[in-house]
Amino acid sequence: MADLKTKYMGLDLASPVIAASSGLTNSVDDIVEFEKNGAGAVVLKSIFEEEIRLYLERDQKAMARNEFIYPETIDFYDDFASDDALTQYLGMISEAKKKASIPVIASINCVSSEKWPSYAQYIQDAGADALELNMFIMPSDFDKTCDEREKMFFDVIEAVLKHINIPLSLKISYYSNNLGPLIQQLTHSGIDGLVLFNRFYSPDIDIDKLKTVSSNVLSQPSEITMPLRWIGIMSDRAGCDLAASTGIHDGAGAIKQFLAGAKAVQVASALYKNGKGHIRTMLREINDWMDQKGYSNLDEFRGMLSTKRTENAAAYYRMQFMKHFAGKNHAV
């Protein structure tokens, strides 16, 4: 039986499969059930910056009621539209730490460093083992340059680190015209972990009802290629642990990310499709593969196929299908 223990952000994990932030990680019972099914850690369903700011400023009535609310917040309000939502969140953390032994990672969805970072200390005091900041800055603000948008990451990290001493991770998207250097700089910014990548709301159009609707809510296995590319490129260059997210639906997907250099994987869509017990299935698949290959622990093969260790590093950098489409009947 292979040893599937790993360290992520300095935390000891019994397994490298983490239940990602989602509606499935929204109660103490969920956390306990994930532990029973072998999850190494659980990332709680995110609370949103806007809700924290409203909570902290409620007594001072400093926030105008017509202030712009980010679209992502609407789903949050559907489930947490109550004045004591954040108190309940802190209570869930405290109760979870009494009933489960796996690390409980709180999550905040944020887009700025204004006014709310002090709340991170309440999360720490409630007993959270770590904090994950989920940041997706849509490149559709025509009043900000790329540098200005990316500076927001560092502003938030700096502000939050003033209030906590538990491990801090950042979950980002791949929207950047300078992604490699940005990832490298972020991993040396004081954070303990970087998660590649978050998924976000995707619009579609219903041509019969003539309205915009959501699309592709759950990831597909084919989406693993984007985080796999960047884990492979960055794992030898990073100044903190890297976790892979999006498109990881089975043990084989997790193994690919470990071979590229990931310390852990985060899973959500596969759990929606197959239930919480799917983590146990993934772990069995990982264990069987390791036994077949003769590996006794994850470190024996982690990063074996990163860009600095594989014989085919060019595969991570290649952008065109030269091999597949080059031929007498195809122009390159």
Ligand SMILES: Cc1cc2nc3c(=O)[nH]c(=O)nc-3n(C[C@H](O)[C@H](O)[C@H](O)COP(=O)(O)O)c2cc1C
The other form holds:
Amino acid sequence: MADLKTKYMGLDLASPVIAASSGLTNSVDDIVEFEKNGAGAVVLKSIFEEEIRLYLERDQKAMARNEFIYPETIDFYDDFASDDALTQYLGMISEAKKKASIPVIASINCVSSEKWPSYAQYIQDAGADALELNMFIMPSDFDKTCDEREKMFFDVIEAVLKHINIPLSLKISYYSNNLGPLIQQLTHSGIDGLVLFNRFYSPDIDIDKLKTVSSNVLSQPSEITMPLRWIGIMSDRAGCDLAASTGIHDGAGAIKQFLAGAKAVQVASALYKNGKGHIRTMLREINDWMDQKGYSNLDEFRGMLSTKRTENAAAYYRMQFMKHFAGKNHAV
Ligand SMILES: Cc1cc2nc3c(=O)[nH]c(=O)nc-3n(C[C@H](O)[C@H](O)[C@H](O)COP(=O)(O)O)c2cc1C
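Alternate state requested, the form predicted in complex with the ligand (shown: the form predicted alone):
The complete assembly is shown below, putting the previous chain first.
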């Protein structure tokens, strides 16, 4: 039986497969079920910066009226029954920490460093083991330059780090003019983990109803190549741990990411498709492959095929079809 333990962001994980932030990670029962199925950690469904701002503004108004508001301790979260979504979120974290022993990583979806970062401390006080920031700055904002957009990442990280000392990770998309250097700088910005990459709904058009619609809510296994490329290119250059996300649907997908240098993988779509028990299947597949290859722990092969260590680094960098597919009779 291979040892599947890994260290991610300084956290000791019993396995390298993490339940990614999604609608499947939104309750204490979900977390307990993921633990039973061998998940190394759970990233909670994200709360939104906008929600936090409203919450804090409301509390400031209440404070002006001299009402008691800010919850300070875990005991307070336990005793304070409120319908407020954010109070429930904090309550869920503290409850999960009593019922499960795997790390609970809270998640905040944010696009600015304004007015909300102090809330990160409430998440820490509720008992979260780490915080993941889910940041997506759509490059269709015509009023911002590329530099202005990317500066946001660093502003947010700096602001949040003032309020917490639990590990902090960032999940980004691959939309950047300057992705390699951006990833490198981010991994040296004080964060403990970087998740490559988030994935988004795509637009489609219903030609019968003449309507735009959202499509591709769940990923396909073929989408694994985008994070694989960037984990492979960046794992030797990163100043913090890298986790892979998008298109990891089975044990083989996870193994590829470890070979490229990932510390852990985050999985969502495959769990929607196959249920939470799919994590156990993935772990069995990883274990069987390791037994077959004679590896007893993940570090024995992690990063073995990163750009610096593979004999064929060009596979990570190659973008264009040249002679390989140029023959007239080729099927592609
Ligand atoms: C239905 C659904 C809801 C999601 N909600 C969140 C979220 O709240 N926060 C977040 O950071 N990522 C969210 N994600 C993105 C996933 O965490 C993951 O990064 C992405 O789906 C790529 O992984 P996959 O190919 O395994 O699905 C969601 C994904 C799905 C499919």
